[in-house]
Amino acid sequence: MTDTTLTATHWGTYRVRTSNGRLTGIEGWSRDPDPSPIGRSLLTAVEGPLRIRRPAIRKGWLKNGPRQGDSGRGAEPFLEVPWDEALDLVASELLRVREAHGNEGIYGGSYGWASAGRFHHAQSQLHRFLNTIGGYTRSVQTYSSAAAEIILPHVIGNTDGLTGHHSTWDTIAEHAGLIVAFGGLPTRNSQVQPGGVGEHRLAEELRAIERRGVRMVSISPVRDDAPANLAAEWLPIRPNTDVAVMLGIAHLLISQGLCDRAFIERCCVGFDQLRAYVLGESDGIPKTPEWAANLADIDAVRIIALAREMAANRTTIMVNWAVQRGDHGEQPYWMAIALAALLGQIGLPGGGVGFGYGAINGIGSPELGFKWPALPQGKNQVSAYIPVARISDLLLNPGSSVEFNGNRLVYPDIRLVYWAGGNPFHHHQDINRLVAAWRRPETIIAHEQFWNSLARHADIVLPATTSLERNDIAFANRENVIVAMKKAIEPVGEARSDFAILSGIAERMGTLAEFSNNWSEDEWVRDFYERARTTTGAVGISMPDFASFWRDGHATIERPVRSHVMLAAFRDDPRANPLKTPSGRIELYSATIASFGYDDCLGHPAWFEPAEWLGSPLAKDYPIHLLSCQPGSKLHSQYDHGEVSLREKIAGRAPIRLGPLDAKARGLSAGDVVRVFNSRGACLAAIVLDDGLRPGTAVLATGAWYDPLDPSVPASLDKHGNPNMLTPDKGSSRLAQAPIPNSTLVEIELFRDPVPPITAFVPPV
């Protein structure tokens, strides 16, 4: 017998075909322009051999009990066991730290990303289901943007432009005359988008501005970051210095009368201090057009150009979200901000800034108006945080503290992390300080579909289904599509919903009401449902009954919003639309941040030289940057086993990009296998020549699942491709003290020795 049914990922959503309960088939929807490949990764994976089927216990856990400093996570085999003892032991363990350390002695992981369905978003169900016990230590921010989340709403109120409420793209195409893009406007981020993707839109975006004439400017060390229909103009500056060239651009409209007074003192404050930063009033140092090309190794006479028709022409002033991933990574949104205002065009159609443009599918796309419904998930009653990419500073470091955003954080003492979502040994940075940091805590518990690095390093694995092997509901974010995403197959072995799973815990816990709401999955997904209907139609949307809706497989509503052009609002009356800063305008010169007295974040954006960068001494010894982008065969590291990705590695290794001219003076040539290494790590990876990449320059994309040649030995070699061996785990600066991968010096090699075996596709015993 052979069905058909519709489901949503986060990259796209697709048609499902099984036959007797099997998969068989997956293709693009139908309205869907523009179908990502990414989707074919789902037939050879869940029902692969990688599947984690059962409840599995880490040997020397079980055996030795919960203990600090166990060395043998990730190098021990596992015991599977019945649910029922399984949940047991969870529960037990929950209980055991609860009573001995109190609620912030646990660490609630998860990551998002797990699932397009609204409802088992693993994320939200593992935080609903601790609050319900007392609570958990908590972070805040995303990897993605973490420095630009904490330095927008100093300067604009919020962080509209980042996560949403951007110009819209067919603003942009009427009446933009030149797009300047920092870090450029890489397509292959596009293919995803939080909450499913129900239509891929860039393409025909990008081929309307093309139809328009309007011109584009590409400022990255990265020649592809352009999209080629566009046939972009291509800066290749060097990596970590577009603050710098934001900055002699400033110069000459601020030197030469280009600015837009009237603009900046209706709706700005501070302009007098970064007037007088610009022209090195204030420390001696006048930020030029030349100062900055020696900086940015790009020629003066073209920053003076760009700026003349930037001041000349409508334009979009674009920041990639993979800028603000490096050291000092707030400055350049900040300065981005000041370059927009200084030329007087924010809020105006095709004018001022936006940031991510291309980084995930829906930006630049109208917003709905409203919100769609979420996992409700109860109050946190533990007050401890910390920011999301400083969680090995948290596990090796319990007692001290770190500065962030004005405040002084205390790191508590973990003693048991549960992590249900995402994969650290993916997004985090210095793998082998993460592996020492893991060892810390005394149990770490695991929801997973796939034996990847996560579930390896786990005390305790619980089986998690995948979309395909539940009902679920997507409403995929700025998009007016939903999806009822029907379960297409059974669970694969013994695995269960993340819901289920932590039913069963709640249950021992005494808190199974208060979880679940006595309602099943169904019941839930039914009132998401409903409770979409109650908000659409508190603006005048109609959806369809939820029984025409399931039956259908989708809906569509109304569109209310067809256009945007950011802080237009704002521009037209700042008195009666003032923005959420202190002064109600943007500013330029943030009292606040200077009064919190970081010498590496100042009250005005700067420039300040990277830990690593080519420009530094480090570089003698690494004189390679790398950059490590988000990859176009999967999402972060998510179905890796998958045949999209496959097909993409060579030798079985991630491929590194690296110019002729640095292969040629390594003695390197397509398709060897190298050994990239710096003082903190090192990692295989295969070699693809790229003429598009400035001198000194390599890219590895990341999503390589972590495969240590001896997983016993500390900062053992990757095999595998995986560049966050090599980036540095330090904060961007004490203001966001965001994660900085863009910052990294490495060198290159060939590998002599016999390239030994992948692994990380190979069960554990």
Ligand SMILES: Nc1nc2c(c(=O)[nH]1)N[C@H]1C(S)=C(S)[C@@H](COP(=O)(O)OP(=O)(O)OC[C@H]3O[C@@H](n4cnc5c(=O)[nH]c(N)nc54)[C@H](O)[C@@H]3O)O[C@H]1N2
The other form holds:
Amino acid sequence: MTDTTLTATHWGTYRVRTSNGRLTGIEGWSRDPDPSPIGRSLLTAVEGPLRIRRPAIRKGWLKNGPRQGDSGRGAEPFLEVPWDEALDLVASELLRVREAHGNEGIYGGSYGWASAGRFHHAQSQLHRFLNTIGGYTRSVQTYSSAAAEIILPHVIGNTDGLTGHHSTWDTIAEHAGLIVAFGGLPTRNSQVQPGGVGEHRLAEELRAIERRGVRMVSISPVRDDAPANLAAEWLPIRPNTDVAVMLGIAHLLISQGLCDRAFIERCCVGFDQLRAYVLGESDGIPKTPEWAANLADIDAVRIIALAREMAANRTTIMVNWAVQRGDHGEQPYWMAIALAALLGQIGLPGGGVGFGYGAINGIGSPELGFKWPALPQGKNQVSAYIPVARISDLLLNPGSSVEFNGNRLVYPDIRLVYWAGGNPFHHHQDINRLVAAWRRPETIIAHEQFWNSLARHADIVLPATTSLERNDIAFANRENVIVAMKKAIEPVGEARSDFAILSGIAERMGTLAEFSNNWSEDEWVRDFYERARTTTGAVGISMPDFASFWRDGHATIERPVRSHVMLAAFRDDPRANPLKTPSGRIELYSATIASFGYDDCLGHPAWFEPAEWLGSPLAKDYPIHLLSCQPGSKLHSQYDHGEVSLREKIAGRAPIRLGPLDAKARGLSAGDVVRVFNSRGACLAAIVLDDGLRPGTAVLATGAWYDPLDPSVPASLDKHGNPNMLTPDKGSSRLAQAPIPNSTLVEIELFRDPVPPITAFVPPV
Ligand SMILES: Nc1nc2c(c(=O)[nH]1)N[C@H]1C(S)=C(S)[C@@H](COP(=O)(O)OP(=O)(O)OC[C@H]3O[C@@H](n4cnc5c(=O)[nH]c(N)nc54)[C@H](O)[C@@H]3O)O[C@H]1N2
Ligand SMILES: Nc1nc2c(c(=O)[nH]1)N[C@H]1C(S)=C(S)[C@@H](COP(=O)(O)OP(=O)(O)OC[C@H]3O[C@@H](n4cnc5c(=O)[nH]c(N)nc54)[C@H](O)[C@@H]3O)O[C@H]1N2
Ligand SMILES: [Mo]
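Mind pulling up the form predicted in complex with this ligand next to the form predicted on its own we just looked at?
Okay, now the whole complex, with that chain kicking things off.
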């Protein structure tokens, strides 16, 4: 029997075909003008050999019981056990750790994207469950934009223009003369959007920009960060020096009287402090275009001309998220706002500033003006938390403290780590350090779908279903399409949904009613829909009844908002519509931040030398700046074993892009397997020559499953090409403690040994 149903993924909506209960086809939804090819990867992977089919326990853990410093993790075989036994073990471990160390001893931050589908959102399910048993040590911020999440509220009172409330594309197309994009606008990233995508619209928005003749200048180390159709001018900047260029532009605007003094007086505080710094009155170093040129390796004449062009045109300043995933990543964001403020165009259509255009599909689309429902999480009784990227520090240094946004946090003593829906061996920096930190807890529990590096580094592995094996409902922020994610196939092996797994544990711990509400999965899905209907009904938008929605497979609602200009109301009347900053205005100087007394984040935006960049002494030994961008062929590490990602590999390795001159200097040719290394670690990768890179720069996308040559030795070579073997595990500053993967220096050499086979795609014994 053949059947078709719609499903939602973070990279789009697809029609799934099944025949006799097996997956036979997947194609982009007919409504989607620009579907992503990534969906094809589900076809072979979902039912493939890497699925975790039964609960499994690491042999050493089963034999010796929970103990700290266990070096078997990641290296030992697993024993499969029946569900009842696995759930009994998890419940008794949670009880033991709670009894001996309190709920604080459980780390349940569980960062990660998991799958689309609002009900079966793994991390939310886990948090809800852990809250029923007394709570857990949590994390704050995201790996995406941690520095921005902390700096923006100090400067503009909230995070508008980061993941929401951007000026919409139509206003930019219609009114902007110039777009200056730091980090370009890589269209590959707009394939995805957390929670799902109704229609991929970016290509169409960019065609409108092109038709209107808006000029774009892309300031990036990588030429193809600019969309191909826009014929953007490319300024190949030295990585991590964006703030210097912004300061150079500001110097010209201030010294040539090109600032909008009226706007600054009406809408900003702290201009005097910023001006003193820019002109060099406060530190003796004028931040002239020549000064900037020297740091950024962009001609001063070009910086001057750009500054004048920005002042003469309606200019939108865009900064991508990757720019703040570097050392002192707070600074380019603060300075970009300051620059837009000097130009005086904040709140005008086609002017001002916005972050992450193109980074995900919906940025720059109109908001809905209401929030779709989410899984209620209950209340966490534990107050301890960490900045999300301090996970290794937390595990390695219990009892020590960390400064964070004016606070001093003490790391609790973590005995048990529980992860569902994310993969720290994908997302965290300096994997060799993480491997060491990961040995500290007594017990690590993970729900996973596939035998990836997280599953291999856990003690108790519980097999989770994919979206195709359960009923769910997809709503995504800004999306006006709701998808009925109907179960397409039976669970593979004995996999269970995260909800079912946690229900089983809750039952054993006496919190089942609280966790599940005594509702079935279908009752939950229906409740999500009804809650959404109530919300939309309150603003006069109608949604079909649940039965029609489920029958049709989707519902589309009228968009209540069409167009938006960020901070327009504030600009119109800053007294009546003050920002939520201490002054109510844009803070070019923040007395709050200054009062923290940090030497790595002052009261105003400033240039700080990154710990690693092409200007540091370290560049003598490691002369290549490695950027780790998002992969075009997948979402993070998800479906790295799927056909779309596999097709891109060369000799089984992740491709690393390098300029022809840098390659020649090392005797490297296209297709060579190379060793990429620095003092922290090493990985293999395969050379792709690219003359669109600034010299001294290499690009290795994230996502290759960590594949150590010998998992039983420390700092083993990764055979596959995971850039986090190389990235530093350091916070951006004492303010935000954000991850800084884009501040990484490496060297690259030909790998002369026989190239070892990839084993990440062979399930463990
Ligand atoms: N070097 C470097 N590192 C980076 C970045 C970078 O730019 N450079 N980017 C960072 C960024 S921005 C991000 S957001 C992170 C992303 O990091 P993550 O979000 O951790 O990456 P994913 O690969 O999406 O991990 C999701 C995991 O959840 C599993 N999963 C999917 N659905 C389900 C489910 O229903 N239930 C369960 N139990 N599991 C499920 C998948 O199999 C996968 O292992 O990476 C960060 N790391
Ligand atoms: N296909 C696909 N799309 C994705 C994702 C995915 O995994 N796959 N992940 C999603 C997620 S979670 C996120 S957070 C977003 C991230 O969105 P971004 O942060 O925008 O994406 P990246 O690809 O990390 O970086 C974009 C570009 O920034 C440039 N860059 C890096 N460092 C610097 C610098 O110092 N200065 C300048 N000027 N440019 C620099 C690099 O050349 C890189 O190509 O992408 C989302 N979109
Ligand atoms: Mo992200």
